[in-house]
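What follows is one chain in structure tokens, specifically the form predicted on its own.
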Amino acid sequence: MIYFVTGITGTVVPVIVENLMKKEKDPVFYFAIRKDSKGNHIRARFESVVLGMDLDNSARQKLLQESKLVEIDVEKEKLGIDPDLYSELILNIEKILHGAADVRFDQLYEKIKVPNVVFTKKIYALFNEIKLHREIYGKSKLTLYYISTGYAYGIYKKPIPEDFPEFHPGKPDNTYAQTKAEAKFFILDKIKRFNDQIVIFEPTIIGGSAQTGKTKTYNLHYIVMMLGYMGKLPFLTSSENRLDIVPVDWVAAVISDIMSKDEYHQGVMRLASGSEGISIKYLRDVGYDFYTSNDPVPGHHIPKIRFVPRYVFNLMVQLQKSFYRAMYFCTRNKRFRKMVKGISLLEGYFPYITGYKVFENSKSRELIEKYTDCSAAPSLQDVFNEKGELVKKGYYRKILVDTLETGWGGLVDFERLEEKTATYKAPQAAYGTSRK
């Protein structure tokens, strides 16, 4: 099978990627890479990918060597890509996996429209061409494939519906959900204009492994547990609302069946948890008890997270801002500046932490369990079996030792928080001595 790829150097393609170049044959991938900020060319970017995949050398090798790279430019018509490597793939992919977005919650609207909605339609327009020309030439059909999220739905007072072919969603969250609606309205037109073979997947919030707990980035739900084991957030709000959490070798497990046996060719799947997701609360207290248990830092006191009415906990982070962005505008220190920056990414999460999220996903678990070898999603809680004993799952806990092997990603570090606690520390024990 020949595929056309995007977000090959995102969280979830190249583990999906891994699993085709196990469960298929010889796959052969068009990948579209454009340079990053810094001006990394595109063949470093893609070695660099793919020397981190969980594969053996020889495969390493394989797609290194016969993957063909495909520079683009969003913004420019069919995506800046050569004439002739356009034709090229006019005449050659099969199969199209959408899966590069930005999904940053803190961004301007007309700055993200263009990654996660323009893209998106310069992708189809692509699809649309390739798919012309297969009809034309009597080929098999062309199936687009398109990750985009759980959250597209935005604000909802109670489960989020399986409603395809409709879409309802609510009052966007942030500008990631308004883009991702946008991109979703799109994509559904098409499929009811023109009966276009498109599956779109829906994953919630993106984990660690369910092998191993790790994971690339440290975003969301990682960014709750760092502040509360550094004692930077003692207040949070909504201690029963749940979050649905899915490991990515999971995610990538689903979508990668389904491309390979392909047998599903249209519809939407949601890859969430539903009723295994786990509460505030929960979250708080294993993560607190693990902590505590296993501190790296020697003296380190780690505050239990305590709950507040919601609009407490929304005035205190307003006043917070407030305070910073006044003590920038004294001192002109960037110091505040980052801190107003930082408390406004977390506002993005929020709605995701906080607000009301549950997703049903029965009509998707019937799919996942008809069209591929997967099983429901491993859940981040215990859970208790028929006899009414608990069984320990171990997800949980494998996400929570990647957090101290690594420092979150080397978000905090240990030596330098060791080094405060003893300086905070040393008052105390030189008082004592006086005393005596």
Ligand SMILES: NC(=O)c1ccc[n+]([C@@H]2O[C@H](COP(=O)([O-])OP(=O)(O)OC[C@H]3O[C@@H](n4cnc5c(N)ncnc54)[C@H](OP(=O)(O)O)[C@@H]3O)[C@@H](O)[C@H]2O)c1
Given for the second form:
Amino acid sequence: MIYFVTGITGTVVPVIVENLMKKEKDPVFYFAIRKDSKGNHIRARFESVVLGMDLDNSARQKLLQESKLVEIDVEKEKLGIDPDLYSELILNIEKILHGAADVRFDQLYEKIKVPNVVFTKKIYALFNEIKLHREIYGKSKLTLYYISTGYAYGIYKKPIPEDFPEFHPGKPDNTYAQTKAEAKFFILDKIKRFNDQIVIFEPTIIGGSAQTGKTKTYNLHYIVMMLGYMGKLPFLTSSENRLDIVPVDWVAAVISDIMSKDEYHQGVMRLASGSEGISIKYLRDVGYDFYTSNDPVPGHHIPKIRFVPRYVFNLMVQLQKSFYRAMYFCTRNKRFRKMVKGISLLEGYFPYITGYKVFENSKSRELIEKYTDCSAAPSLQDVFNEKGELVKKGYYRKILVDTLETGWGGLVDFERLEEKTATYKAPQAAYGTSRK
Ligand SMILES: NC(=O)c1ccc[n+]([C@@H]2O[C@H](COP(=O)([O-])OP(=O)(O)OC[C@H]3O[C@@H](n4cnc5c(N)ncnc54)[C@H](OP(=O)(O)O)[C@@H]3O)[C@@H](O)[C@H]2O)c1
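Given the form predicted on its own, state the structure of the form predicted in complex with the ligand.
Expanding to the full complex; the earlier chain stays at the top.
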């Protein structure tokens, strides 16, 4: 199979490609990449992605040597792809995986619209050209696999339905959800009007691997866990709210099965844990127990996050933000501006944490049963059986282990924290000694 793939430098797509390399005999890939903000060349970027893949050496070499890199610029016509290469794509491509997007929650609409909506429209334009070419030459039908998100449904008071081919999202939580919803409307319209072979995947929150606990990106719940560990999040709200987190290896296994088995070609597949969503309280309680008994920093005290009513929590956040803003205004100390920025970033996460988000997934589970070798998403938490006994089947512990092993991917410097803890404790120790 010959694929055109976007998003290879991201978190999810490399794992899908890894899976495809293992599941298919001779897959060929054209990867759409751009230079990064540091000016790193696309080949160097690609090589570093492949080096990090869980593949044996020969598969890695094969991927490095046989893949074609397509430099893109979303803002340019035809994605800025070299015209000869564009023609080659039209002739060769059999499947497209569009997994690229800007997943930040704090971007201005006009800015994030480009990677999330304009990009999708241009990928569809390419899809359309290839589709027509394949129809004229009697070749097999082309399929587009598009990665959307369950959170494109925005604010929803009821469980979020699996309503394909309909789509009635609520008010978006942020510009990310807004633009992903816009892109989904666009894609659905193409399915309805032209009966195109397009599969839309709707993962919820993608977390670390259920097998290894590892992740490439430490955001959302990871940040909340980190702030809790650092003692910088003394309060939280909505303890019974559920977070729908699915592991990246399961998401990649389902998507790659759908792509390589080549039997399911149109519709929406939600990749959610549904009723197995994890409550914020469980996340806090198990996380707290684990971090306090495995803390690598001696003497570091982890306060237990306390739950307060939502309005109190929101008020506290606003007061804190106003305080830091005022402090910055008075002192011009950049630290305060950084605090305001940090809180704003967190505010982007809050709707996911403090808002009601429950995803229906029974139809998708049937599709997954029918068209893949996967079963339901592995659960993050341990569960109780009918007899009320705790069954240790969750993978949350692996995630917790990974956060301490990597310091949240380098976000937490344990040595520095130890120094700070020691400095903080020093006067008490000296006082204690002098009293003896
Ligand atoms: N992560 C989640 O929890 C989650 C949940 C549900 C759905 N999804 C969806 O899953 C897909 C993959 O997400 P992810 O977590 O892997 O995202 P990610 O780690 O942030 O990676 C995003 C990818 O998109 C590329 N990209 C973004 N803007 C681009 C542009 N203007 N031009 C070219 N490439 C661009 C990035 O390339 P650069 O490296 O060049 O920036 C990167 O390869 C997205 O469609 C996302 O909406 C993710």
